[in-house]
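Presented below, as structure tokens, is a lone chain in the form predicted alone.
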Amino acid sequence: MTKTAIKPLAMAACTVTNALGRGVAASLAALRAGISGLRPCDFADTNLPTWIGRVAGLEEESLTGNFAAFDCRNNRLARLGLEQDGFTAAVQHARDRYGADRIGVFMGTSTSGIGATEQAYQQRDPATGRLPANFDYQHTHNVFSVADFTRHWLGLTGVALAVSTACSSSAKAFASAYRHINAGFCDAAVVGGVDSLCLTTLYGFNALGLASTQICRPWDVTRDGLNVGEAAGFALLERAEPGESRIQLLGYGESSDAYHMTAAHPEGAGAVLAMEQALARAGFSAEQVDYINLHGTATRLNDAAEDKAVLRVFGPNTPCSSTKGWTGHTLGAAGITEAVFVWLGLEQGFMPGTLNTGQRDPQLGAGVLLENQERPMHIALSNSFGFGGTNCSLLLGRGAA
């Protein structure tokens, strides 16, 4: 390892909830067993021939009492995520150490609680078009809603913000948290992302011709689109002590293609820049990276662009895979979901394969794994690339590696 360019942040705690189940143990078990959480679309009020990654039970788990104003599918999912893996207790211990005003909240989401607006629109007054009186935009649909809910749930009063950069949102939340801690605005940070199923995303991706009628298969020669999923994930970041062995955020890279409203740059130019920046900030070379969690949406153009970018930075021999065959594309929650999967891989010495993929596209050359591998990892990269060319790469590893 070369001299570290930035001071790393330790992931003191983390949790994830998605279609595989609630908490990291459910995700790890499904990853190891090769069991997908995807199912034929059964989301309410939809009639689409696609697959989805739905979290069961949200419909029955309303927010009540002091949090009733926040009640919507997205914030229900946030609450469910915060209740797993002792995460809330870990934040409470950190609050005792640092103070409630010294822990920041940095949340990523793409559509927040837009499902509440969809429901309100369906219930509008037929004569005036007025939305129902009980519709609360501020606490549901507003992009800041999930960050506001999270800080109130955890009893935090420090800096709080929401990042909405499509599918890179919760990866970029890590970068925002790093900058705020480094600048002295906070001593620790809760970073995360929550995105929930809604008609806007399901019908929107279908209208773009990106929603597959089959279970998604990244990098496969027959791939034809993505499956939309939902997830909530959180991590507690704090300054790492020299020589400690906790998993750490070693570096991050961000870029913007500004190439197209939805499509990635066909040569992966912005993706290259994000990956190179993450390596440079951490003081690592590409040869030191043991594994890459690909953005890997299973759309033909995005996989091809990312493949070119990975080949340019890493060549064909670095093991990599997409985990979206397990969870679907969780959009604004993809960054945190896959960062936690990388954390699990580093902790367990485990590289997931690319579920559902039977035959790699011969026109793609990255070192994509089709089967799980038990292999020690020290340094790993996680890619998250969004609409409009908003790119973010996170480099994670053990500080003592």
Given for the second form:
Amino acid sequence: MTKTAIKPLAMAACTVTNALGRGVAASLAALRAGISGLRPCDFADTNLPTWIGRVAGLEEESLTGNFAAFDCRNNRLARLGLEQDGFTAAVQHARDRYGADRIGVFMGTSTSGIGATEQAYQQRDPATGRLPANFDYQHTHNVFSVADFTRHWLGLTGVALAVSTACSSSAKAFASAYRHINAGFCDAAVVGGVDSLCLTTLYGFNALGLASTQICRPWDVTRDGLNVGEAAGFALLERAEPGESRIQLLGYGESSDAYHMTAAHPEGAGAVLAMEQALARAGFSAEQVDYINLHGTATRLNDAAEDKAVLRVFGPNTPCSSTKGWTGHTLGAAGITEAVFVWLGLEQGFMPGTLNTGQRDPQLGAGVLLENQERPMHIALSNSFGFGGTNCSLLLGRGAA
Amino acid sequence: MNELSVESIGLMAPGLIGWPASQAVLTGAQPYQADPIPAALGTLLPANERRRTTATVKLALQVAQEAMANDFGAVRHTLGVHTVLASSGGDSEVLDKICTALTQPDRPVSPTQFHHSVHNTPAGYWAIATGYTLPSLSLSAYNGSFAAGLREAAALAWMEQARVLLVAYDLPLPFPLSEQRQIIAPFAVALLLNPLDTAHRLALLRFPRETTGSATALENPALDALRLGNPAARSLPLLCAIVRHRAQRVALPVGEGECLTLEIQP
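I would like to compare: after the form predicted alone, may I see the structure of the form predicted together with the partner chain?
In what comes next, the whole complex appears, and the chain from above leads the way.
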């Protein structure tokens, strides 16, 4: 590590819930077994020729009592996520140590609880056009809702904000948390992301022609689009101790494409900046990175742009893969989902392959793994990019001993 | 660390048409009159992009370009500035159109509306208009969005030892969402912040680590109604303190019942 490296943050606890199941064990088992969570679209009240990554049983959940105002699919998913892997208890321990006002909440989301507004619009009064009286915009649809719910659920009273930069949201939540801790605005942070299935994204990606009619196939020669998924994920970050043995956030990099609202820069220029900055901030060279979890949405252009960027920074030999074939594209939750997958890989000595991909696109040159590999790794990168030309890369691993 | 200079300000709201013209109102020398905002905003955007954008994007870009006017005039090439954009609810006009389309047969969501629906749309257009590739973060903290954005901008400026442009904006929601969320007028403000104490600063901000429950109110009832009627206008006590060139403490709401305390030095 160079002298300029930032001080790492330890991942004291983490959890994920997605189409593979509830909690990290369900994700790890499905990743190892090569079982996808994707299915032909069976989201309520839709008729779309695509596949989705739906969290089974979410329809039966509800928020009641003190949390009733927050009741919507997105916050139900947030609670389901917070209940896994002892995460809520881990935050309570941290709260006893740091104080409720010194643990920040940084939640990424793209569409928050817009599903509640979609439903309210279906129920507008035919005469007046008004929305139903029980609709609560602030606690469901508003962007801040999921961060507000999370802080209340965890009993935290300090910094709380929702990062909403489309599909880089929950990756950038790590960067925001890092800065707030560095500035002394908090001592520890709950970072995470929650995005849930809704008509807006299902019909929106369909309208853009970016939703595949088949299961998504990142980097495949026949890839033709993404599958929308839903997920909740959380991590508890605190300053790393000297000689830290836990996995850490070693660096992060962010950039703007300044190119186009929805199309990635064709040469992946912004992605290059984000990856290079993550390495520089951590004081690592590209050769030291053992694995890259790609954004890899499986659209023609996004994979091609990311491939160019990875080749430019890492060349063709660094093992990389996209896990979207397991979970679908979980949008604002993709960053946290894949950061936790990387955490699992670092813990377990496991590199996921690229599920559903049969034949690598010969036009693409990055070292994409098709099959899982049981292989120890120390340093790994996770990429997240989004509409508006927003890019974020996270570097995770165990720092120099 | 712990200090931040305000280099320049952009402002746009009814009766607050640009920072220079607003100062007499904010000092109290002139009465506040809610004159409508001009139609042509965000002129930095190329005409073809401007036609496709919404009132939200134009309002956010207008204050951003005002705060950055000195940089645009400079001869030297600039990589740009980091940006933080804070808005409670983003572009509700777009969200209303999408939710309306979803009630119709075959759900004809417009591709353009969909890609304008993300919270970071103004950030994307700003990057396209300026060519700036430095990072941008878009956030919401409901009524605390301005103070949350200011805290993020401060943390970013100190971390990167670089200037940060903070842009906060919110617009009235269209019916029927307007019945759920009352924002009484459009309001946007941009602060160009520098971690260094610059010679031509408008003010110096400090962030003492103390919280208080009561937000600073304004003496002028019309301005105070604006403050309470738009999350971005929660910045008004800070703007009034800056324009009065007086050392002052203000408390800006940052969450339910909590405020961010700021020390302002001329």
